[in-house]
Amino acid sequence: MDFVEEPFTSDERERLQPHFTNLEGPVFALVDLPEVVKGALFARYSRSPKSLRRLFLDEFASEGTEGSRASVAVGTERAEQLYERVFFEYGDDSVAQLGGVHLAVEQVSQPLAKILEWGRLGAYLEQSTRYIPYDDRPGGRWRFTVPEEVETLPDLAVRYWATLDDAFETYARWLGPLQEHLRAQTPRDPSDSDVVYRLTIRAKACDALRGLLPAATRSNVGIFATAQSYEQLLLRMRASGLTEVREYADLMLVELRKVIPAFLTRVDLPDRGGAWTAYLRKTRAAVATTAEEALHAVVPEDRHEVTLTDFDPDGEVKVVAAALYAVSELPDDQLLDIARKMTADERARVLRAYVGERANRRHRPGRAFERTSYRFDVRCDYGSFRDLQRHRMLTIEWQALSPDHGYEVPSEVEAVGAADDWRGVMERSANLFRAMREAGLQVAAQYGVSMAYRIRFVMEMNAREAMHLIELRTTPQGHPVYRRVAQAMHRLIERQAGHHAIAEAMSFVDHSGGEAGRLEAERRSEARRRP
């Protein structure tokens, strides 16, 4: 496999051995550690360029984490036998929700990271392209994946390496000048500490330049999930058309079986997991073939960045009826009829009472807001899609990444004089994509596409999830592109759907430009850190 192995001294290996299922590979589980330590390790992942094992050594190994695997072995054999009978023989899948594992999956490409984070019932932490500059070269190379599909074609592999090396070199070359430009544009306030100011400037520079990085850019992903979620994830991964995804599925299965073997007995059995994986692979291929036959002559129509494609005109009426349900003795259909006969002001009064006085965006109304939903078609850069894709409780589907939808040049890149270099990287990325497609690498061609290129995806969410997403993603410290997407969603709910009271309930939506938001956020974070 294509990954950089991290060296450890004999003393470091001795300290790591009791707590990690292996010390060599890019996939490993955490064992014999307090839950608070495992959670804290994953929390550090998003803002550190280090591997999880290195983070443990540098920041946690002296925190009383020593232990022996023998300490958790009591009753293991009996438990394995019980789970084997209930889970495998009786087919009671719900018991697989009782076993959870912290798993680190390192040095993965962006397409693989999105597959890992697709499941709803799991917790995920990923290295952030906002807080971690990608200007280092661990193992003497830039941090990108070279898929096996490319390595088998020597001439294409040379071009792939050259194109991606150039993208990373351009990113690294402009990271310093852009930070200097931003410091000149945003002088440091005397009341700001050096840490607050430095992190703000660096984050903004990383935000602006991340579009240069290809989808092959590597990341570390921390996962905490139940055995049931892991089983479903592995089945999907084993059906993937990407070699990297299938190889990581095999590595994950090996490590997970060191911790929860009884829960994963079905994954690679031919008549169980094998049959399920074959089903997923065959249906995907069948739909692709059918779509090619039905849509091959259809040209995509032009659309705005965000389009509200489906909503219920009676959605607000239904939310009012749902809000009244739990505090009345009337049947659902009768309440719906009553809500329909109310005036707009009367319905608004019910919803204002239901929403109440929200002190912050975490104060969200109850499940009545799940009574109506919105479906948005979005076309934005791949980097921002990565952030929006993490809202897993809603329904999200995305199309293949390609250069076909174009890209935009961030204003900061234009201002610092890097626009020509930016366009050069985009052109070479598009040419590599076409070369890979011509070589028959239909799925793997996305690895070389720069994250500035747009991707089309659909998001469907109920009003309660819309409130969470839109309020969170419009905070002033957010990335400008996904802020713009979320702001458009809010306007469409109010104006196109006509759900004025629901839009009004989203009182923490921020429609400002947000230029100073990140600095304010860092100031608040520093204030919380003070004793």
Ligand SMILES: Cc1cc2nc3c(=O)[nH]c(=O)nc-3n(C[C@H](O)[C@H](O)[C@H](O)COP(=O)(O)OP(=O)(O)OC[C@H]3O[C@@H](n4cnc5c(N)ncnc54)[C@H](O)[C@@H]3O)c2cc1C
Contents of the next structure:
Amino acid sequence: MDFVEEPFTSDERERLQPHFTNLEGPVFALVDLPEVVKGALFARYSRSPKSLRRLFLDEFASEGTEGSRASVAVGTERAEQLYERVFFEYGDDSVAQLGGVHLAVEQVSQPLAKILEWGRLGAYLEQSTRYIPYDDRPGGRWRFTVPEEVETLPDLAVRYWATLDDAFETYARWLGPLQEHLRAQTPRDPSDSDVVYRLTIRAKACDALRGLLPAATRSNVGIFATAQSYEQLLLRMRASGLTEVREYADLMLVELRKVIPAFLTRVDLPDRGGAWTAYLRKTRAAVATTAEEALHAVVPEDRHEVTLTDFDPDGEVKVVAAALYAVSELPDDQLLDIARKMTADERARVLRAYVGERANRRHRPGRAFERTSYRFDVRCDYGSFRDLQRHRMLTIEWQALSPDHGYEVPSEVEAVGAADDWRGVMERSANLFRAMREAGLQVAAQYGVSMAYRIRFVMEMNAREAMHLIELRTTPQGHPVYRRVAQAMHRLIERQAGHHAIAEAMSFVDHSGGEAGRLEAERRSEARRRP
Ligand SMILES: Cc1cc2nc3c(=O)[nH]c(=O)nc-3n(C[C@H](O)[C@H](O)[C@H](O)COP(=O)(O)OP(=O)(O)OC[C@H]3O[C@@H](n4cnc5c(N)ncnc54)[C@H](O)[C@@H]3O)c2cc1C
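Requested next: the structure of the form predicted in complex with this ligand (the form predicted alone having been shown above).
Entire complex below, previous chain first.
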């Protein structure tokens, strides 16, 4: 390989060793350094001819204290000074994308979890309400949040506790009988291990019963994001109408400042982050007032579970033109003209070549598929919305959760004889919601709404993301409700948009009932676990 090896003295090598994974080659990772130093080192790339290792030696690692904590401390001080100049004074936001933190945010309600996972440029992992039974009581109470808005109204608080306790008790009471019922329905295949069988049955039962759980149900969320993503997240959280969200923003700021203090100087300064947060809060209030005036007498029309509300009839032709772009020398609009004049067969040939032989769903065609988009209006249960909301490469916006759109009753719940209990929980949840609204809790009223209630949200995505999302969310081990939503999206792309070739390219969409899928998934997991 052709590269210039940089010479370091033995003393320098000793100082570099703890922090650089390689001292000879042109590729190396930075380890055991504060985030701010890593970010500052990269930030210096733009204004210095030196290599990163040389910059470290010259500007961040002081001599005489090599390898010690003190050398890092000196480096940190310098890095923070650099930030103050580059980032804070000149507002160079890209520098704030160079430091990242893993942050654990535990015991958060579902509405808060959705706010934490709003940002596109972050990675999240969340405790599953599908794979973890919510039938234990850590600290002697069921796992749900009691928001401060409720706690300050004693009568309402009593009702809130009673309603949510009852929902969790109903869930815990049916978990055993439902698993028994499912075992009777699907006897164990002798070739399956006990573990595979038990996990399959339990997951199915959790899937069916999670609709009983309220939005206040707690979850743990792990986040890996850059300083800039955290800054944006905190600014949004501080503008929230929910006390829980604002309180968690304060906790997060304290912890993040222990790791990346320099990146987060603006968040709570009144004239910087404060003004930013105020802007978010004011515009949200203003648009709510405007909407109230413009829409107060309008009755919602009925819609299917999934409606394709916008698409480009010319979408496939544009994808064909885009597919040819990178391999030609022609202007974009000329290619579009050519694609329009092609016969359907000629266009299909281009698309077939572009899509190629997809051996699995991870083999995805390129950015030409980003040339056309679909906008779906969806109304499905909150539990499944929570899952679909996890996709980032799209635009998703949702309305407030309420009991107004009705609820789902899974067929397994009917079959095991739990439907009356289910309806009871739903009714009490709706009554609690109304009582909370009457008490003036407009936003916080969502906490008590069961996850089986439907919520309306919009998802707009290009064909490339649609391929990823629909193929992933129709895999047989997925939840039946979001599988149904994703299957409907696929049908609408094909039939309503008339994008037959794009729909056909999504060859890993699974339109089956999916019954055997979960078992298959557990078998695969077990095979992977085996040494
Ligand atoms: C059966 C099933 C079970 C699941 N169980 C859990 C669970 O227990 N807990 C849980 O938290 N989640 C769970 N998920 C959700 C899953 O982890 C993802 O959050 C979700 O699928 C959305 O993310 P994505 O990467 O698939 O797609 P999108 O966010 O839509 O992104 C599309 C693509 O963009 C790229 N991309 C997106 N973000 C990044 C990034 N930060 N860095 C690099 N590339 C990126 C990737 O190629 C990705 O595939 C489950 C999903 C399924 C289908």
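Numbering follows the first chain given and starts at 1. Here, rigid core means the biggest group of C-alpha atoms that superpose within 1.5 Å across both forms. For clarity, every value in this text was computed on a predicted model and none was experimentally measured.
Q: Superpose the two forms on their rigid core, then report whether the C-alpha of residue 490 is displaced by 2 angstroms or more between these two forms.
A: False for residue 490: its C-alpha shift is below 2 Å.
Q: At a 2 Å cut-off on C-alpha positions, does residue 503 qualify as shifted between these two forms after fitting the rigid core?
A: Residue 503 C-alpha, core-superposed: shift of less than 2 Å.
Q: Taking the rigid core as reference, does residue 46 move its C-alpha 2 Å or further between these two forms?
A: Where the cores coincide, residue 46 still shows a C-alpha shift between these two forms that is 2 Å or more.
Q: With both forms fitted on the core, how large is the C-alpha shift of residue 16 between these two forms in Å?
A: Residue shift at the C-alpha: 27.9 Å.
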